[in-house]
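Single chain ahead, written as structure tokens, the form predicted alone.
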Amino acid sequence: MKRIWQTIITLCLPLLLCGQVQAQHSGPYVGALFGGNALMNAKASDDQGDFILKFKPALQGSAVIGWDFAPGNPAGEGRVEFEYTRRSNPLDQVKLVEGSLKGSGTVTADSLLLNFFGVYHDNGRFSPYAGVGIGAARIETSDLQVAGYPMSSDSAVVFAYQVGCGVDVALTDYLNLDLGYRFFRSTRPTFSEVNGRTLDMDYSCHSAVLGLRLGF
């Protein structure tokens, strides 16, 4: 991942240095983008109580397919697209009532969304954007264990949203770096438990992205 960080740099870094680019482009375009994410501690419940999943940070990665509104469409300056990201996190702690034990396994997100970005342009490079999106989410604890002892391996499909802001960059006519941040959340999922018990959890997270998208 390192890498790949350094040869978008790399790429990008000369034509950041060029001069304006006027062109606004109008039409599809598909993009990438990669970043780190914060999945916050989640508040979750079984038979037993309530408790907190901790977890680690990880990298996330996003692939989107869209469109760039012509200006002066009557929708506004911006762009709508499609976007499926997955997101990994580790699970680091649980905290009890009695205490915090060692949890291990990890809490996978797959979602698609649609999203909807109002950009600012004025001729210049530098363009804020903002914006939302709704979609669903597949959220899957993947072998979650409790100081040792089995929790959950499930999966469960929810309604998720997000909303967004940052700077596109455009580099050329056709190629935009997009320095972002994403706060993403979704409706509680319900998993089984190895014991038969059903657990519930919170989601959402932090998330700052770097990509880049090519229009054509």
The other form holds:
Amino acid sequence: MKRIWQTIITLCLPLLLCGQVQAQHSGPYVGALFGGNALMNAKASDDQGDFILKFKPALQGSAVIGWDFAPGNPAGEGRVEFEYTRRSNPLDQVKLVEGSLKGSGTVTADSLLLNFFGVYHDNGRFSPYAGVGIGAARIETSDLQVAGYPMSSDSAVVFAYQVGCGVDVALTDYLNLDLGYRFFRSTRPTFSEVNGRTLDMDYSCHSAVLGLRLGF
Amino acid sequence: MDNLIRSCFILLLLLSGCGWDGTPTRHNDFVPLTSIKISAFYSTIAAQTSTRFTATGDYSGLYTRDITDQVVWSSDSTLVASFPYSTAPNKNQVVGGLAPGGIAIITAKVGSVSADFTLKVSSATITNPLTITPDAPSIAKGLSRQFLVSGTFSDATVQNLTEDVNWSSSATDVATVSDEVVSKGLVKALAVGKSTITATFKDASGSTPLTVTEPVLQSIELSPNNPSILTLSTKKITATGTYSDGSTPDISSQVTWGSSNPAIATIKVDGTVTILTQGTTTISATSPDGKISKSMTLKATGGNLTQFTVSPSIVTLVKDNTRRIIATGTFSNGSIRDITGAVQWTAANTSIASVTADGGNLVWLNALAVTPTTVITATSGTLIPSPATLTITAPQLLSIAIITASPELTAGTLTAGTSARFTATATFDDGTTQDVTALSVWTSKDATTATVGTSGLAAGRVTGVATGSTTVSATYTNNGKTVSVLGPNTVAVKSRSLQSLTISPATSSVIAGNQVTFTAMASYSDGTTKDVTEDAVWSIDNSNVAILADNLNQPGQVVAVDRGSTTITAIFEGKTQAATITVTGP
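Please show me the structure of the same protein in the form predicted in complex with its partner chain, now that we have looked at it in the form predicted alone.
To see the whole picture, the full complex is given below, headed by that same chain.
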């Protein structure tokens, strides 16, 4: 977590150098976001019952390509974008009836979402936004283990969605700094356990992201 | 845009903290089982007796777990000892063979992991008698109890033989004892009486007397539970006991009732609670032995009485006549309601005038003797408003007349199944007239066409029965003189086909303690309509929100009780209609 905050603070330093920017960009843009995410305690279920998977927070990275609508656009003020994100969280603990045991391995989610963000422009440098995204995610359990004993290595493609909000900071007429929050969730992916059973688990995470968008 | 951002923010707050923190139900079999430990209550048993084994699994040294039911049990010598039962809870029960003496290796196995236990079957023989516990017990009817038996063997060892003996009861109509494998020794008390429980093993036996006593109270339920009740009203709380035999009698008169705050509500020995002031109190019911109790919260609503009035305040009645008297209260929350039945009525001289409560908010003032003036006082706590002044005269009765404001009883026709009212008015020789409806004797010439009520508020109320016509008469006697009169015209009754029923208002919002009137209107196939408020059967879903003011005397009248919504329903001739009542504060 300490490294995540150091990264966020470093990325925010350029804000101190920014001057007043009034123009609103419209048109295509590309961007990249970087941040940290906390994958929430997941309820995992198989035909033997329910148990809990606890994960460590991890970094995540996103790439976006989209279109800024000009202020006054009849479609609304905001932007629409495709977002690819990769999150990979190490398994920390597994809690079963007998108690909690050390976990290992990772759960990785690669998602491709179509985001719709509404932006509130007041001619200032800071523009708050909020929106939703829907799409799909490929979630992979990589060598998940309980106390060193294998549990699952598999992948599944599921429906995914997110809600998010944040603040756009206009650094120049074409360059925006994006400071945001995302709540990402998917339908329950189904994985094979090493013992042949089928495992369902929750996947939802909170993310704080910082990124740059370059308009054309 | 502001709304969008605000909505998203709220949504995010709602979604945060969505991680699962439930209780796991899955055992850990990801970690491999590495060893099994077998334990047994006895390592040596006598022939034809049994013992049970327990298997504890060690999972890679990380944790242990009881896996008794998961393992496969086996014996290397089934002649010495065997596992005769394949299902839980007896699959871990090993039984010694017929032949005494010998050793059997008991094995518990899961997959490739197994453990052994050496069981010795001795040649010891049983000695008399067997010892049953509990000794000479008493069990309440309906309850069950596990009996155990132990035996002493010739080698001085003592062994639990509960699962090895044959159990029997001398009186199976009083108590049974199970001889089934899964429940050996379980006694069920069926009826009050006595029985002897016997356990037999080979040549040895033991027995103990059993007394089945009267069923005992297990729990108490109160009804209504956690009620809201208007101030100045009374309500019967019922305590229902659940006994060991499953019976659920009303024990309201047997329990000890209590109110934690008697200033808010008091409760009598029969469970009737009287609400004095607004607030909450805890009502409790405790069994006579003090072992079982139940409590609930009672909420007194509708404000505290600040003042009330009596109407009429000045009354003149002819001797032997009667009329209604009403008390109307004003409460601290601004509500106003009829409290006639809740106040204490007192006549200054009961040989001159009396007051008769007739249920609900119906109270009659009766003129007994001539007087220039007497007073009738109403009291509620320390509030005593101006009394009603009553003058009683004794003029000579001249005549009576039947009148009605109902068009159905005059020009029109009364629909079968509905009702309308006649009133009887007497004229006296001093020029006064008085309503004598309640004291008149009413008669319908053809009761198959229409009936007429004969007493109390029902007097003079004509109810159509079937198509036809009839005449209604009233007879009134006063001061030794009797006069009779026919109704103003023939009462025509017609059967109509009911099309619909409506309630008005369809919705109503009222503060707690106030009254609201609902009206039921019937529409018939011939286009006619009729107010059937008095003929419909009214009910309310949730008495904690609103109650019927007085179903007998004030049909359609509702008193709001406490915040919330409920439904009032009117049923008339198979048609049902509902309306919503919303009760607001304070």
